[in-house]
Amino acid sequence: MKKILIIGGGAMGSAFSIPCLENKNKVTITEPYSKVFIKNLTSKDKFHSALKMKLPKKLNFRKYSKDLLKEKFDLIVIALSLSGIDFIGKELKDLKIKIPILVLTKGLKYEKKKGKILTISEKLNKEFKIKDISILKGPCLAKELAKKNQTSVIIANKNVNKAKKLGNMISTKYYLIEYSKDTVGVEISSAIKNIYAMIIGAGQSLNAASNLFQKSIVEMKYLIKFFKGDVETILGLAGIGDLYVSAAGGRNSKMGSYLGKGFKFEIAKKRFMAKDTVEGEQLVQEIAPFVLKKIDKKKIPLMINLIKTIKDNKKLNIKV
């Protein structure tokens, strides 16, 4: 028996303890700054508002604090939205731990100063200082996850055996894993893959939307190169496999449906998802500012077209 620490009470993060129950680990979780999230996991029957299910009852929440993090954990997950990445990588390296972190975060962070873009693995190393990192990536919807429906996931550590000797840990018969050394090229394209969807979503018929697929593998794989992840990496469960399930039914694509229809993204936020986080809005606000200014946006045009879409509040126009 391990133990693990979730950090982060969304549905992901809760989602995720249940394979990791199931390995007979003992399970710890906590959720920093939501207090929907604290009510639900300190609810009686632990009922996730947002899985729309109870958790299991073994599931162990504690308030967060930096007392917890100094405890005995074997592994610390972090499933904070990208915007919580400094805050908890600040606080590990106050503590110095050298405990194995997992991330399921998905995104890119935009180093101004430096004027360059980081994954979220490279950004805890070099600035927090955290050494042991593995990534968790892959085409799994949370709710399905929840339902112990099958899920295909991939790790990526440069040190494969450290990747699977976390697979050992949370692996189930429904929860599959794959394994990688491409930390980049798996980081790159589980962000980027959020702009593809709302891009793919805004196509109004089966015939545009996989014309708009096709195009946005190709860009995906140039961006792969651009920032030196292997191109291979597009074909497997982080690019093609986590571009399929967020086209098919995710936030990033009904979004994408709204701005397809003629709405403006402000217009179509407010009224239509004003609860909802848009992954890939997130990431346009962060990366836009380098690749409008690095990236030849002759190679990129659907990307180019969406991030003017979202900074300039504007109107689609892509054509197909």
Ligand SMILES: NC(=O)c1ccc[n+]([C@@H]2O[C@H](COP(=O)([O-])OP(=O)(O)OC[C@H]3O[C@@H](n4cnc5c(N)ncnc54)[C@H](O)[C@@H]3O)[C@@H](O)[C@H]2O)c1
Contents of the next structure:
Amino acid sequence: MKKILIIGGGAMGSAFSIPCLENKNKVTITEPYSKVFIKNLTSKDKFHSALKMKLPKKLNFRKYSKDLLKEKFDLIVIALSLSGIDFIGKELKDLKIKIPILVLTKGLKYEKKKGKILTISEKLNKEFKIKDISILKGPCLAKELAKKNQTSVIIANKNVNKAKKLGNMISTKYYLIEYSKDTVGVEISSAIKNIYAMIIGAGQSLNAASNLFQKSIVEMKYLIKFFKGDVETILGLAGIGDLYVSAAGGRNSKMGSYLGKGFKFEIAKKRFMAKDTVEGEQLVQEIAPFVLKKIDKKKIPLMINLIKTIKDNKKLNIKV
Ligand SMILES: NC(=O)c1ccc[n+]([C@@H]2O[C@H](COP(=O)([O-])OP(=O)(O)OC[C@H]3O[C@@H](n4cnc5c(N)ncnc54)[C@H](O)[C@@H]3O)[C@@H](O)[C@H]2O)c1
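Go ahead and give the structure of the form predicted together with this ligand, now that the form predicted alone is out.
Time for the whole complex; same chain goes first.
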């Protein structure tokens, strides 16, 4: 039995606790940010408002504090959204934690001063000096995992044995783990798929969406190579696997469908998705300055078009 601390009691952090508990670990969850999730996790029946189900009684909730991070855990899992990465990086920075950290968060960070895009693990390592980082990505809808539907994900670490050790700690009959050494490729694919899911969602028929799917793969392949990942990773769970699930359903493709119908981004957000986080939009805001300056626009016309749609509030101008 290992002791696991999950930071982030949102949909994914909470769903992730289920296979961890099933694998006979002692699982503690903490929530540093959202009053709603704290309320959910401390309620008597542990009903989670995002997952729309009760969480296991064995799941232990602890109030978030920096001291909690110093306690003896065998694994710390980061399940915050991208906007929480700077926060948790700063919190972990001076603690010189030696235990493994597993990051579920998807996204990329733009370092304005250095004019560079960093993956989340690079950011945590370079800026916040966190050492032993593995990443877990792939096609996983939190609600489905929470219901114990079969789910396959990928853990990446340059030292693949470390990834396998973590996989053994958390896998179950329904939560299947694959492994990769290509941390860059896995992080890049799992982030940009949110942008391409929006683009595919803009297709107003299956025929049109399939065309956009194929063109998206070509652009994703180019981008993985640009950031020095392994192009083969596009064929894996963090690439087309995750793109499929995000394009088939979810908030990014829903926003894409409005853009494809001719709505401008700001109108669509306000009118139809005011309360929703659209991760693809957040990623566009983060990486647009870099992409527009440093990447050959002719190689990624779909992404450039979506950037203009979101940043300049223009109509999407792709053939849908
Ligand atoms: N690796 C996987 O298998 C997998 C699967 C699904 C989602 N995800 C990723 O997990 C992350 C969380 O997704 P979710 O569905 O749980 O989202 P959610 O909105 O349900 O939860 C977001 C979490 O981030 C925290 N948070 C938000 N803003 C914050 C801030 N400014 N500072 C600190 N904390 C903040 C929230 O309090 C909450 O704990 C996303 O990056 C998502 O892409 C990963």
